[in-house]
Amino acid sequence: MRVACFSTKNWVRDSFEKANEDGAHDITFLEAGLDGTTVSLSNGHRAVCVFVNDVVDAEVLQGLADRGVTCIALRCAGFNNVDVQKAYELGITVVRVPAYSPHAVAEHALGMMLALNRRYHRAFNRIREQNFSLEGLLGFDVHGKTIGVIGTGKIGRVFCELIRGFGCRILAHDKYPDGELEEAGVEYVAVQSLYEESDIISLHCPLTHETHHMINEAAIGSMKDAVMILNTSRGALIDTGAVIDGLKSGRIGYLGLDVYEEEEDLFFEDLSDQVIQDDTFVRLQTFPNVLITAHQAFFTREAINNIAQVTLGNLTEVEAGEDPSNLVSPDMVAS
């Protein structure tokens, strides 16, 4: 199948070329992201391969359909950037990579938790300046704390398994409780109870209409003072304005973000010689108790190789006329 691969970085090209050694697919690698201004680059291709910040709305989908594109291959698990209903109406198949490495994301969340608590990032910078003072670096024992996990799919489940080793009480919230986690001692509770009782809250749920801005002013107001919030899922799970207010008041004591609601104009690019125009993001950077990484939680060798292999496998199934194993359907959006 002839595929236009948008938002290509060196690691994308390397992993896809390795997975496509047999030449089963003819891939055009494009540095540009997909949106209304670049949709014409799909000319002559039957499929497009896109990532988390590519724009695949109704207008772009119509442009793709007009150019003969019949498949959208997401090289990620989330599909909130795709108008799935419109794609279905246009006869465009949407496929995704539902699980590339849950360990990568869960381990990153755990790393952010430890770094925020013990302030590794701040200590590193101090030592480089020969400042060996411990003032301002006081942490707490994670042992014995209550950890709230929202979403216990593949990633949330691994995070629960990792955090169990710290001797914590684990609260979880999910529409579909995991029986094995329950047997292991994880307590499923209403989300409000999780907010009220947790010392640390880690988000591992998809972005839907129901979860959009679930961490908002009301939610934060019901949390413990100095709560730690970690988000390695989707930026729009968090109302950034409300979180900034929570940081200013002290209700939020620690914030770890690997995703950001308006990240499409920032993440995955080198902007070191530019002035950041997003005032909200710049404000977040001023807090000493905020740790931000640029959507790198997934970024391990194992994960990117799995992404390439599963994406090309999805395309092979579509080309063969098979029912795709990793199809994204409109009912998934509705749910």
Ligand code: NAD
Given for the second form:
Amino acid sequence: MRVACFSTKNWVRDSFEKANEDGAHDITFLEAGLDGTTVSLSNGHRAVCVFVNDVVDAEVLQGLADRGVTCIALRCAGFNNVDVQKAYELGITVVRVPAYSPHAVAEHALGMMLALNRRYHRAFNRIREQNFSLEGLLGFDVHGKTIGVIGTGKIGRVFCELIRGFGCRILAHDKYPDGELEEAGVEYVAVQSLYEESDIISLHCPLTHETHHMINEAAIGSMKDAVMILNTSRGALIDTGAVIDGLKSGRIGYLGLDVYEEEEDLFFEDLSDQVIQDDTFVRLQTFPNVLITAHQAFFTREAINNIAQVTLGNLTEVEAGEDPSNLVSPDMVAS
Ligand code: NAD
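What would you give as the form predicted together with this ligand, now that the form predicted on its own is on the page?
Entire complex below, previous chain first.
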């Protein structure tokens, strides 16, 4: 199939070329992201391949349909950036990669938890300046603490399995409790109880209308003092203004972000020569107890190879007229 692959980076090209060694698909690699201004780059292609920050709203979908595009192949799990209902109405098939490595993301969340607690990021900088003082680096034992996990699907489940090794109490909140996790000692509770009782809260649920800004002023107000919040899911689960207030008051003691609600204009690009215009993001960078990574939780060798293979497999199924194994349908979009 002729595919226009938007937001291409070197690692995308390398992994897709490797997965497409048999030449099954004719892929045009484009550096540009997909949005209303770049939709015309899809001319002559039957499918577009997009990533987390490409804009696939109703207007872009109409532009794609007008150009004969009949398939959107997401090379990620989340599909919050796609107007799935509109795609369905236009007869455009949307496919995704539901699981490429839950371990990659769960391990990254765990890494952020340890780095924030023991302040590895600060220690690294100090040692380079021959400052061997321990002042300000005091951590806590994770053992014996209560960790709250919101969303225990593929990633949240692995995260629970990893943190079980610390000997902590694990609280979880999910619409669909996982029986095996329950048997292993994970306690499912209402989200409010999780907020009130957890020392560390890690977010692993998708971004939906329901979860948008779930970490807001009221939620933060009910959390323990100096709570640690980790977000490796989607930026808009968190109301950034509310967490900045929480950090300033000390209510939030640690914040680990791999995602940010306005990340589209920042992440995945080298902006080191530019003046960042997003004052909210710049304010976040000023806190010593905030650790930010630029949507890299998924970024392992295993994960990117799986992404390329599954995406091309999805395109092969669509081209063959088969029912796609990894279809995204309107009923998957929670209201
Ligand atoms: P999944 O679908 O397997 O699991 C999501 C879980 O969240 C499900 O169990 C679901 O029931 C639960 N859920 C839905 N609504 C909820 C709510 N209101 N409250 C509590 N739980 C709720 O998804 P996954 O593969 O585990 O991925 C989770 C999220 O991680 C994705 O949606 C994506 O946004 C994010 N993600 C981030 C990266 C990264 O690189 N940072 C990579 C992959 C995925």
